[in-house]
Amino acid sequence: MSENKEVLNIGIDLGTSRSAIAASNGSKEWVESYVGWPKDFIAQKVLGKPVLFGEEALENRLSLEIFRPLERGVIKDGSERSEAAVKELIRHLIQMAKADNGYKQTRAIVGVPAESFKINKLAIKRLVADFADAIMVVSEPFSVAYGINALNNAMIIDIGAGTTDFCIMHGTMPSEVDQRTILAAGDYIDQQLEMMLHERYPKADFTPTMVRRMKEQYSFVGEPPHPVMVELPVDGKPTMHDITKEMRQACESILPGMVETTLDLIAGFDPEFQKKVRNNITLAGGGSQIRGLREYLEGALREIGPCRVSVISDPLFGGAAGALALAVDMPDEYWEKN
């Protein structure tokens, strides 16, 4: 991708659990979607920042007033915190890419999930708006289906923290009718997870991050692959604990949903052309890197004839990516000017 030392283009995929960014600079930055202010001076005096973000946030939380601003995919509740959090973390991204040196014209193409509220895409361009001349938002889906250039008979099963989104390509812009979103995802994973563990083992000690990073290290559907051990405090000493089985029907509670929205989209399509998406199906998101998924999907959707499902290969920058190849091919008439 060449760059023009003018115009700045970046893509940025805000997600629940973590935003990435991607910049016609070479840059390419992520962080985990948590933005934490110090609570008090003394906060301010330990941490030595006004902000923090991502990992750090979460290491030192007890210290801060900490927010996860986006929940399912849009501002959470819609507060002014929530909306300040949202904007300081898309400070951040920019920064991080830098993306502020020496260009005339900075352009951003951001992907929220395919049937975000409306109000929710006002509120993003707003948001952005302090760091772009010119701003996009797309779903991420579609952001995702043009930067592995799937734009023709093609199905991109987007499966994110808050949402799993899908979008059918078929040569144009995708409508509203090519374009799903559910709400059974990897939060609603970790929700299930916490509490069947909290059912079978009352007595261990752990968080929602604990969770997540069991869910993220460990999941899959089907047959176990192996024993699924982790090590969790009982009364402060640390013990082993078997978590196959729980790990297992957490990951499979959101696959119901998936195939019925799969299934449901395809038999919508045109029919003439339902045979090559059914042969042309990509998962992305971090929700692609569930083990078994892929196989699992293929056979649910046996029922309506043979298909292909492929895993993106970059499923962390794959929307931003995606939305920076966008903002690059983007004719000037579609932009949206500051």
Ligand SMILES: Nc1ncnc2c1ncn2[C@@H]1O[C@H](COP(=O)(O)OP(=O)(O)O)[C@@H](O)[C@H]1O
Given for the second form:
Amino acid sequence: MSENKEVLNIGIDLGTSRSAIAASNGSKEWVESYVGWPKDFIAQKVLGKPVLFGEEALENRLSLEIFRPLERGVIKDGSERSEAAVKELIRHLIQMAKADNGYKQTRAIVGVPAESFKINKLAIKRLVADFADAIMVVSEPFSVAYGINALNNAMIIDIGAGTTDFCIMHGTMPSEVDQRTILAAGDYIDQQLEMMLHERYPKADFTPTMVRRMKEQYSFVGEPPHPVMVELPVDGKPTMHDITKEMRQACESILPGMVETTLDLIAGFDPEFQKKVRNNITLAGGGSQIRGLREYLEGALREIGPCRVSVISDPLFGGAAGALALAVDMPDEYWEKN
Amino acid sequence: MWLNRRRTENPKTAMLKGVYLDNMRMSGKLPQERPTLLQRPLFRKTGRALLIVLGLAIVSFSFHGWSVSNSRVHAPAAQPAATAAVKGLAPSNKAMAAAQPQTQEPDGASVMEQIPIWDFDLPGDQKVADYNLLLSGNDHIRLSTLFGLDVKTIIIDPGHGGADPGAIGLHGIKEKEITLDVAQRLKESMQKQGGYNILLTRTEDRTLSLAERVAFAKEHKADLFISVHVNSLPDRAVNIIETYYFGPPLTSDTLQLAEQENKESHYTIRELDAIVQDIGNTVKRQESARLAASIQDSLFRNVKHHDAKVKDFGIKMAPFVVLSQIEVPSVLVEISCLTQKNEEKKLASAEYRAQIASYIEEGVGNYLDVQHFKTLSGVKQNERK
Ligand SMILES: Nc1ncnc2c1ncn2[C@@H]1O[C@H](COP(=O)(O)OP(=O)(O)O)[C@@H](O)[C@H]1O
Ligand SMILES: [Zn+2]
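Given the form predicted on its own above, produce the structure of the same protein in the form predicted in complex with the named molecule.
So here's everything in the complex, that chain up top.
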């Protein structure tokens, strides 16, 4: 498709834990979905910035008021402050992607978490309006599916931070009955792991962020590829801890819900279609990187017949790339009327 | 070339149009297209499947009830009465006694009409965020009654404490102080009612991890768990009240099994047990939602008399660790907003805190009453026959 130089298309994936952008100028960027404002004037002076994002925000958490604005359920305020945080996040992504100047027209497709934002898509549209001339909002896993061209006889399982979203594609826009959301996802694993580690190593000192990073580095299900050893401070002294068992248990805690939901969702369709879908399941989202997950699911689902599960090649940008593809493919007339 | 490329072969076109129409609808430029719950085939399936599971569960309970050698008790106290009621058998005296409400006893039958009752079409739906759905009653029998979830021990958990002050108001009032005081008042006045063992996770200003709170609930065999908190919403212009409950990720195990039964397969006792076990979890989730709804309803209704502008944020599912790990109905109630200057002032008065405690008590009381009346009414209806 030839690109009109005056138009910039962008795809944004607003995630509970990470947000990403992909633009038709070729840029691809992501940031952890944390937004922090300096707590007071002094903090702002020290930090030298009015607002911080992602990793940097987390590192300076003590002098910041931190928001994870898209976090499900724990958005304590569905309020102005959360909205402001979402807006800052979008502004930041757009600046990172150098999508903020020199274009006559900017068109954005924004992917938002399937469940949590049902009522807030309009708010998202409003928040993006300052940065783009035309905006459409879509639900995640749908944009992921579009991006990898899994439009028919396919199923996407998007394992994010707050939720795991299931979506069956059968050649039309997925409706409510084609989708399911469960809370067994990345944050849930983190919670489990944290609890188990506290239990087993009461003296070890660690934060939820450390737990998440450990998971991201060593996550696995099934037989351990190798022992998982991590260094945790005990009374200030770095000490090695074996967390193999806990890592496995925590990661496996999301499996029953995933298998059941998958089976249940597939069971709603006619047998011929079921067979096709079973052979075209794609894991997406950060959680798709859990080692052994693909094999485990194939094994678990084989009970009902042969099946094939694959993992998306670029989990970090699956949503953003799909949204960009949608923006690029979207006919002008639809943009104009929207 | 157009002949060998039928347009329907490319679903992209349909998708793009779908996205466009969706967004038009969102902005109100097209009429909404939203099927009601009952029109959706999946919901009908869910409801039907649950009924089948329920039937199975009753059979299973009856089995356990009559089997002499089986010493494993799934459900204490009220369960035999409920089972008997459903099966059309006269309940034993003991069961009747167990079903008596401990509090004063209005006429069960007339109260019945207003009591919230769980609707079978709803279990399995994660999206029950609107507690009106829960409160709009019908005549279905509540699962908890059938299963005799008999509440004996109620644990109240004052949020935060010690090194963790929680929210802090403009005048320096700390969430941990308010939660402890309200929790203590709640405990005292509920204890006066008698019949329940009421425990606090902390009775002084000390640091308590979530894991410790969970451990406490487990150790003391909590039947209900109520965590008390005060909101902090610096950017809100009004006071809001909200109550959270946790559902572990939903499983569709029960449905799966019910579907199989539909195909006339035969169960082993172990499988029946598994179904019951799983229904137990469903009940916990439902009961958490109902407890949350009942507390939220009472708290909001009463606070509205003090503050006409207070906002009802309803009940919500949330992955709070403290709720996730406790395997009995558990809720987290945000009783007020400490960041509201007015609220902070009010919360500073012992009288207001006592009132808040009494509103929560009313909510818990209503929740418990429904359970008792329902059991009782099941028995009464049975007697009438
Ligand atoms: N290698 C990994 N193994 C397991 N989990 C991971 C890994 N990398 C990222 N995650 C988890 O994936 C989740 C984020 O996935 P993502 O798709 O970005 O979610 P969201 O869209 O909700 O922000 C987080 O819980 C993160 O910890
Ligand atoms: Zn709190």
